[in-house]
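In the form predicted on its own, a lone chain appears below as structure tokens.
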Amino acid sequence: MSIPIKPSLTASILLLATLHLVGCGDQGTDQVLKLGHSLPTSHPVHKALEQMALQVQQASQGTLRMDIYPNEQLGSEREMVEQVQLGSLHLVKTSASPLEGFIPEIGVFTVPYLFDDAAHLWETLEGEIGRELLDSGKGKGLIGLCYYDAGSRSFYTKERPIDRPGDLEGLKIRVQNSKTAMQMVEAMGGAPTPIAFGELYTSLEQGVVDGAENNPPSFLSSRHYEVCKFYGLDEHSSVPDVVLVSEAAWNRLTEAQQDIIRQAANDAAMFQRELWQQETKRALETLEAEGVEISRPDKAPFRASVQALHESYRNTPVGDLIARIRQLRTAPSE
């Protein structure tokens, strides 16, 4: 069950915006879909959303137009998140991590250490365990379209590396508003503190926390560099990016729109995971090259400090997934 919801200031004024906008279910008449996410416009999720409303305009002979609206424009993850699920924000692009607030299932994705490599990490997603997650939403406001790679996640800091779990200690770490992502800084000896990632730069620079979490792409785009120096890869989590679209306004679609906009999702995510590669490659070299010590850590530690947490599920239906996501475990890439 999705946990109750109050509608922020944003999320009304947008559902008082929305009413002036063309119905979904008008058929034959121009429609805007608007759709919001929190990086920025050089980032790779926001040029697959770009060929995303590219192809879906193209195929539709401009009766569909998605108006793309980055930089946390519309407020946080959560805050959208929250906007879709009323109807008043048709798309989104979320992590994983905030969703788990509103499909408790979904949180298997922010358990640390539960991938083996890539290559399990997408076996799961483009599995059965991965559709049956993006339908999870369904009669809770939130339909699924695809997975994006967001990569691993890996600490980075201010004052010092994080080498082993305890280099944590003491330091208040960046997280997203994630339950899981809380207790896993938790159990490293860390204080975990979640903050908006569009608050993130001032809050790393003022002292407010010392340190985040975040893959390479992001921790590059965000600039967060200029004030952290200390990256270490011990790439806690593969968290996917979820773009959603409002099931209201879903509904409100023809059968011949929905498959347009299916296809367009699932074939800019294919293009978005090119792009990530890419990036990732990318922003390691540039990273370095703007002073920052890359570390690549033992993740032996890491992976036994969060055995407990493995252990606090069990009997749950996140405990079920974790099991069936173990069962799909492949040999690690060579």
Second form
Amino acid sequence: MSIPIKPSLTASILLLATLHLVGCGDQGTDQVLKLGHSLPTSHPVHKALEQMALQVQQASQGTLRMDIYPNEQLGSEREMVEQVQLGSLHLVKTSASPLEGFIPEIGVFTVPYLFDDAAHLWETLEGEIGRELLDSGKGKGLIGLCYYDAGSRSFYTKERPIDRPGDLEGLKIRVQNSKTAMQMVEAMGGAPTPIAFGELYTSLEQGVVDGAENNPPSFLSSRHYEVCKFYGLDEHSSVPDVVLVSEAAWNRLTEAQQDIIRQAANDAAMFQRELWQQETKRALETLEAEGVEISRPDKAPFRASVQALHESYRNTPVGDLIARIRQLRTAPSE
Ligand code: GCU
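Form predicted in complex with alpha-D-glucopyranuronic acid (GCU) structure, per the form predicted on its own context:
Time for the whole complex; same chain goes first.
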């Protein structure tokens, strides 16, 4: 359940809290950093964030503390990113998709069928492009720390399986707050409906939408499978998650504190990637045991349906990034 916060009220209250908590560190006073995210506590992302919090506490000998607010308690991902921009929230873990409303180039990660495989995705994220995009929120109040694995997203539906794009015809499909995600579902023939993750269970249950799309651990831990019994693994996109820190809060930390946070973020990201593999396998097994019909459709018609979308990016900043990402696979290895 999300507990939406009224922006006008929170902006001022939380800003005061930030100034108080992050601004008075030099006297050895404990400082609290708040991190918000959208997922339940059973999700591998939450477990990795808990490890990050523990490492921050230990490495700072208790002078820095990171409090985690899961389940969209602080608002939708979009709202949390806004709070981080304002400095009223210190950190957020968000999918890269809603970030494109703040940093348009990050929209590249939501482009369907962009990566050949997981190795291609990680080569991109760990290389120059990944670093550039983490840094691209600087000056907009957002500093990217690291990426988390969010696997591949596929459609899950209430009434019938999605085995070819035509099956989406006439169906309302929940997407993240992202123009690219909307364009993708439209190109495939469905009717995209952006809804916050925390509101999706009820929206599915009440028939506001007929289906959604996500990776197996999120489909499982959100319990959306209780309502949607069909999961067609077309794996249309591999949108990573991103951990971001508020530029305002960051600038108030000492260099030593910044190093502690960076190190803890990187170590937790490695842990999260390990967890991801086993959790994805476990999620698929559990979903099947819970009566979800899992299919593995031919991806070719899905790819073909977004061909024109890919071409529409030509000569745009996202198009240039797509070309560089594709180039990683065609260039001879160094
Ligand atoms: C993924 C992602 C979340 C996001 C969710 C969504 O599970 O990890 O950060 O909230 O997708 O579809 O909204």
